[in-house]
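Just one chain follows, in the form predicted on its own, and it is written as structure tokens.
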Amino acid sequence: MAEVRKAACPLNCWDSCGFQVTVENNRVMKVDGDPSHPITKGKICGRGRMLETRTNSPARVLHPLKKVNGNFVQISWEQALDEIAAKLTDIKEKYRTTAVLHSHDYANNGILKNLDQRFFNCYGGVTELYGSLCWGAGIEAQKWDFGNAWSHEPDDIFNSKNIIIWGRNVARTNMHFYEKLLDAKKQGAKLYVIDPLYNATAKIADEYITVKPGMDGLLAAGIIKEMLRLGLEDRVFIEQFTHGFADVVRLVKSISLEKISEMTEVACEVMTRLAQVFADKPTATYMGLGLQRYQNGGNTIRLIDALAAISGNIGIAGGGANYANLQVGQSFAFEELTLPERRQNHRQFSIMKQAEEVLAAYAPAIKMIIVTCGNPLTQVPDTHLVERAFASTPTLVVIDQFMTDTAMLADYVLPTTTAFEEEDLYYSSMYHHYVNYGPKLVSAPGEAQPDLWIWTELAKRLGFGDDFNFSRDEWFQMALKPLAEKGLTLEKLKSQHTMELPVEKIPWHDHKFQTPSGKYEFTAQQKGGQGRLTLAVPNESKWANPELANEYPYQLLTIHPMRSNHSQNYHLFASKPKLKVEIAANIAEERGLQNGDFVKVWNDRGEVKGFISILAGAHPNTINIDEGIWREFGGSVNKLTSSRESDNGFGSTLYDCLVNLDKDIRQ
């Protein structure tokens, strides 16, 4: 008989959504909203509902495998969990724990998933990666403005008079702040989107502006140069709480709004209108996460949170510079869960650049890569050079529920569970602040065990299994300790399903940072000369770098696709997906290229081949290649991307990227 099981969902995107799930004679049957939801309401989007196909697929990987003479053989738990730790332990006694990798992404957002810390931590220490692919540049530059990075809550966006979405398509990636944007504009509220796409939130703005990709940071500059103008500025805010304002203005000096619009792209009577719309407190500022994904990333962030703070919207209801909200996930005991003081060896390479950093390791060199939560040779940047950095080492462990890319490169494939065939408690750190609670729901498939099984048998070969000797409830109540004192229990949340986390809902009202100064600080004052604000442009730029952008004339997005949370879903479409190259209307007239067409696009560290679509109002010489697509359908698309840093060191550059298109006969 079917039972519809309340649910959370893990995949680690803006919304973490309450589930509602059919289950019928030990199978998920369907995955819908949880109407009692306080965010999200009962509506969840096409990623959510693929975790039923991704649960129920055939393809799933049923039993641990283990690749002899180029071919994958089924072995038992037995056979890989003997020689995996035969393996770390010959390492440990011959070249020390840092010869050992973990790689390791954030795709899956369980508080259990963190466990993995835990286990190489008492291992050792290894060698681990920092930064983020995704939005470490931004959360990076908030840290040296604020001290932290924080958001308003979801519904401070109704005492918002005019709402800025910079870089950020909530209609395709936060689905829930959509509909509030369009209940705060029934209620009043303008909307301004800034994008150089025009997208489905464009669609719904009182004004879109295009802006080139990358110049984000001029174009608040030139905001800011015109609110000095105007004397817009929030003079108060200014003297009594913020540190460097004098090298702000000195800055803004140093460029006319000429230049500024020439290489904006945006007029310079945009710049006079917005800057009076940000003093027409309160403003709102939501920034998306692919403002930051340049050269110049951190800078970008940071010269849109100096707008928002000479503005005088920072600390006031319907104000903020929205990009992150870490408050969430500061929330939870996770040094208890990782055990951080148990390492004696560590060694850190930059996420970004782990395949380079693995070829080059010495004293240990790399002898054993752990892949979990991830799929590295998909959305690690410059993928031809990730592919022979992990082949090159001797043993590569990969922990999934699939053959990806990366799995197909393994040594060992250990099978895991999905969302529903575990229990474990998930949260956002991007926008609202409720924890979710997960129950387990069905059996697992075959052999597949949860990754903390894993740990935990590994934990017993290699002699620390005390350290895992924990039931799943202990480890929770591990995790909630902190909550458990204000009366947020794992019981309370359990019968709840979710439970709302004590934030500060209006982040800095009481004016009081967590920087250095106590202040907002225009000038990171413990970064030194690096801490002023620049005028910086992107690395692959005609400004940066014009011997190539004569020759790859074009810019290269990598958005988030619609129905795939990074590379997961592609592999489980109905029909097989196609890599499609979406292209500005110039490109299409200027090269001949209509609908359907089939091109290549390339750079000096690669190409990939896939079919034209042309997009209305993006901006000129602009085009998009959704991420995440695996090889067999014609990725990945970092094939294309560089494995730079961005300017803070957290970030990575896969915007930061110039092309070259021509149309392929040979299709």
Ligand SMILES: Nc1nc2c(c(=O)[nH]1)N[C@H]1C(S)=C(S)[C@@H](COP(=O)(O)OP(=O)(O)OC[C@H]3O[C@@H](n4cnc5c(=O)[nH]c(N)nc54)[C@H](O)[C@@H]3O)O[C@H]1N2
The other form holds:
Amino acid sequence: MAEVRKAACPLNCWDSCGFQVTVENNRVMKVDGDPSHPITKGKICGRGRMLETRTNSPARVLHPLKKVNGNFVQISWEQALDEIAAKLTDIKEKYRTTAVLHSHDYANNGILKNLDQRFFNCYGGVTELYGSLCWGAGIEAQKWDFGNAWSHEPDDIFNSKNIIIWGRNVARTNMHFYEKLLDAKKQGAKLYVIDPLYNATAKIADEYITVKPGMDGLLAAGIIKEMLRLGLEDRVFIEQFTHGFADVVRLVKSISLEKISEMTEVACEVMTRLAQVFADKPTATYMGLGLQRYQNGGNTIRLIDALAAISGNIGIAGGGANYANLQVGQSFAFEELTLPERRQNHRQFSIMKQAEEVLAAYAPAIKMIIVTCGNPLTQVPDTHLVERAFASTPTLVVIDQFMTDTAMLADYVLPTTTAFEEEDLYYSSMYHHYVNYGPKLVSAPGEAQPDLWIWTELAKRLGFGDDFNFSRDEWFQMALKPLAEKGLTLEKLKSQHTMELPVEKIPWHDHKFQTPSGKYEFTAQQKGGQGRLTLAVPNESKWANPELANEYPYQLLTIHPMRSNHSQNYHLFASKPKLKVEIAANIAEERGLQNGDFVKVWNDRGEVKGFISILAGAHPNTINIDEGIWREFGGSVNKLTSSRESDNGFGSTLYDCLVNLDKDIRQ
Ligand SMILES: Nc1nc2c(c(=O)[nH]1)N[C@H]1C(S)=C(S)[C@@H](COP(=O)(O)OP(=O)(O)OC[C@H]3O[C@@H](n4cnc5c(=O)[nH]c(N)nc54)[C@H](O)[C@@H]3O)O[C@H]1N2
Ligand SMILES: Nc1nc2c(c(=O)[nH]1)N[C@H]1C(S)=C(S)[C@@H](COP(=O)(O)OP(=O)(O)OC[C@H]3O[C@@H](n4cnc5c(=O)[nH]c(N)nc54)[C@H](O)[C@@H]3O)O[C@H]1N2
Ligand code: SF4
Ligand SMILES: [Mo]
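Now that we've seen the form predicted on its own, could you pull up the form predicted in complex with the named molecule?
And the full complex, kicking off with our chain again.
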């Protein structure tokens, strides 16, 4: 008989939805929203619904696989685990444990997914990745400015007079916030959207401001300049609670508004008007992650933060410089789970440059890569280099549910469970502050096993089985330890399915910042010359690199797909996906292109081919190709992107990418 069970979405997403899953005869039949979830209220997106298809797909990897003479053969778990454990022992004895690279991302928001780190720490410490392809530049930027990256609670939007959506594709990536924007508008709030693409959120805006990609920091500087000229700044906040304001004044005086207008491709009047909007408090700023995936990404977020601070919108209801909500994840005791003190060796590679680092590594060279919750062949920049690095490593182990482009390169593929096949707790440090409980609903097909089972079995073979000798409840309790005294217990969470975490609902309302000075820092005190705000532009732009811009006149964005979470859903669509090259109208005109034309998009790093779609309202000279596409559907757009790091070293520059395009007759 069919049964409806509460569960939770595991996907790396702003929304962290509550689910109602229909289960019959040990099979997931349907995934719906849980109407009782306080934020997501019964609505979910297609990616969530498609978790049913993911779980039941005949394409699932069902058994451990080993590549023998170029072909995958099925082997037993016993053999797979024994051989991988023997290799790990051998590497530890002959080289050092850091000859193993753990390449991962965050494809699953489960708390127990962090136990991979416990495994690697107990093994002795491996080469780990630092930084983030996703939001690294902005996180680091907010740490410099505020000391942390925290957001206002979702319903605080109803206190805002004005709402600025700055480079967040809300309707597509953050659907429950979109619902709130519609409600806030009904209650009289004015909505402004700043984005080079006229996306679905821009369509509901009171005013849409199109900007040259990567120039948002300059735009914020222009608005600050106008704010100061008009005397609209919040003097009390600036004088009492900030550090380094004189540097900002000097900076905005060093450039004319007309020059800013020329570079940002935003009219001077718009900046004047926005200065008035920011001063007409409370004005909330909601930044997205796309706008910081540039060489100057950290500086961009810092200038937008500065604008929110100068206008007095920090620490007030209805205000805020909302980017990420790290306080959600900071509520749990991860160190209890990961045991960092057990690590004896340690080496770090930048996540962006992991391929170069693998190829260049010595003392020790990389002998094994273990991939979890990630698909680097599709998602990491400069695909050709990633392929070379991963293919040249003596042993590549990929733990996944499907034969992704990365798995195809592996020496061992270990089949893992989907979220409905194991119990976990889910949260997202992006938006709301609720943690959800996800029970095990069905058994896994074939021999698929949870990641945790794989770590436990390997740990036994490597002599630290005791470190993994805990029940799921015991692991959960470790993670929830700091919350138990605040009333959030495992028992309650299991029975209520979702619980509110004790976080600051209006961050910085007490004006006590977590920076070295305790103030908001326009100039990051302890960062030397790097701590000062600048008027930096993207690396691949006509302002920084005119020759390159001459050869490659168009700016390529590679935003997140509507119907897939990154690379996770393309292979599950009912009809085979086609690679779509979305272009601004001026490009179509210049090149005589029409919808459906087959084109080649290229730069020095590679080329991608696909079908033209003319994008109404897109900023001139802008192209978009959605990310995540598998080789068999046209190939990863990361063949075109650069592995350079952002200004502060922690972020990617995926959208800082110039290309050219032409019609291609060979379809
Ligand atoms: N459907 C769907 N939803 C998702 C995901 C997914 O894969 N699919 N992924 C999830 C994850 S991991 C993340 S990180 C989030 C990301 O959520 P978002 O930040 O909303 O999305 P991105 O695709 O990273 O960023 C794209 C937005 O930034 C704009 N943009 C790009 N460059 C600039 C710029 O220079 N200036 C300005 N002002 N805007 C710019 C784009 O036009 C687009 O509107 O989404 C999450 N939600
Ligand atoms: N060009 C370009 N590239 C981008 C981006 C962009 O905007 N443009 N966005 C970047 C961003 S924001 C992000 S967050 C990254 C995301 O990059 P990834 O996290 O690497 O991408 P995903 O496709 O979400 O997931 C990777 C793999 O994890 C597997 N997986 C899912 N659940 C589990 C599990 O429980 N255990 C294990 N072992 N595996 C699991 C999936 O099957 C999938 O193959 O991509 C980045 N790459
Ligand atoms: S992917 Fe995001 S919006 Fe969609 S169901 Fe999951 S958490 Fe909700
Ligand atoms: Mo992301």
